[in-house]
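A lone chain, given as structure tokens: the form predicted alone.
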Amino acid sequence: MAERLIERPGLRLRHWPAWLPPARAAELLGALRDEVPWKQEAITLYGRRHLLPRLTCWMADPGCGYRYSGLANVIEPWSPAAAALRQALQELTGWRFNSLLLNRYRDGRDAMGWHADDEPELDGAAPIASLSLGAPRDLRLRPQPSPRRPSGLTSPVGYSMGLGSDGSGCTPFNLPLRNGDLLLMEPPTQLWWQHALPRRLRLQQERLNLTFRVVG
């Protein structure tokens, strides 16, 4: 379980490949598939209703509400498997995560578009811990096209906005995430970078992703 550090201007990731061994990861995937009250949310864009291309669930402590894409998530209680994972991550990172967004990608047609986890409810000083279970998928990362820079905050040294390659270390890149991998996205990553999960139409297997967060 060797830790891998990934750094770019404005980005810091800690990656533990196979943080969970295959047997434990498979057991956990099955438990979460059965325990979690999965639902397919819908958002409205330009007056039209669109189902999200994935199933989701928001687990959190009481009072830890969260909105994204105009959705106010219903707080579900912690399932036994999710609660045990939260305890393990607290021991590893020193952070007590009070909320969890679960995404279930049923096959390669399910996906996540470009975004940053920078909603006002989230504690900007806290990391986000992301656990992958099931089919391997590529996490795509790129510099923010238009960073929402707080007043008085200067860009990190070597950071360049936009999507072109200029030798600054801000070129978009893929991070393959496999079954049992753990990724810790540390500040100020969400301020300066976006991430996405592209479609893989030939992929038939499902993937679960759990992102543990701190709601301020």
Ligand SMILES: O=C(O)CCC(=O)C(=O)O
Contents of the next structure:
Amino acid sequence: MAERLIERPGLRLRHWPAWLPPARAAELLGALRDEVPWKQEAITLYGRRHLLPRLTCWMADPGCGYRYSGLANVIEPWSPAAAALRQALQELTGWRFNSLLLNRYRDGRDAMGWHADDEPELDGAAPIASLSLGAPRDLRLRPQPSPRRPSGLTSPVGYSMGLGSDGSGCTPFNLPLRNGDLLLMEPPTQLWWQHALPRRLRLQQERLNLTFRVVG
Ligand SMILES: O=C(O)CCC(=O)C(=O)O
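Switch from the form predicted alone to the form predicted in complex with the ligand and give that structure.
Full assembly next; the chain just shown is listed first.
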């Protein structure tokens, strides 16, 4: 399906609904479910250990480590299905992604909290390519409450800081992501916006999300 461009002050997303046809998406979901060494990680917040509400895996080239929420991810080698997707995304975008975070939401109780993917390990000039497989879920986006701005960088024209809208086009919004959708989050989105995947308690189906990144 045709590409859609979604723009707000400081945000630029390229969305390909059904980038993968349903049969290919189903084949990949099955392959990744079987070949990825899924783990349920735990993080410690204020001295208490919490299991993440999803399964994850970090695949990357040697040396492309990544740390978030205090977790230093163990690097797994590229699985055949993930390597084939990386190749297809390189042909589409021109970027050689050297790392991949896989998230497996077992049902609608699994989720992801607000974050920006603005960690210093990530190449700020590179996009993040996000592929969704399985059950549809909403990606929620909002302006960063406190942007980590490099010194001297001024806000994009029309950007309103903090939450709540003043009518300037920075209202939080939902982007439904369906089976086979591809989303390219382009710079400077990670500097100015956060995203989250809220719970959907009635949903019983599984969803996988793959975010291809450039570390370094
Ligand atoms: O599951 C999604 O669509 C979001 C994943 C995400 O935010 C991330 O991997 O950083």
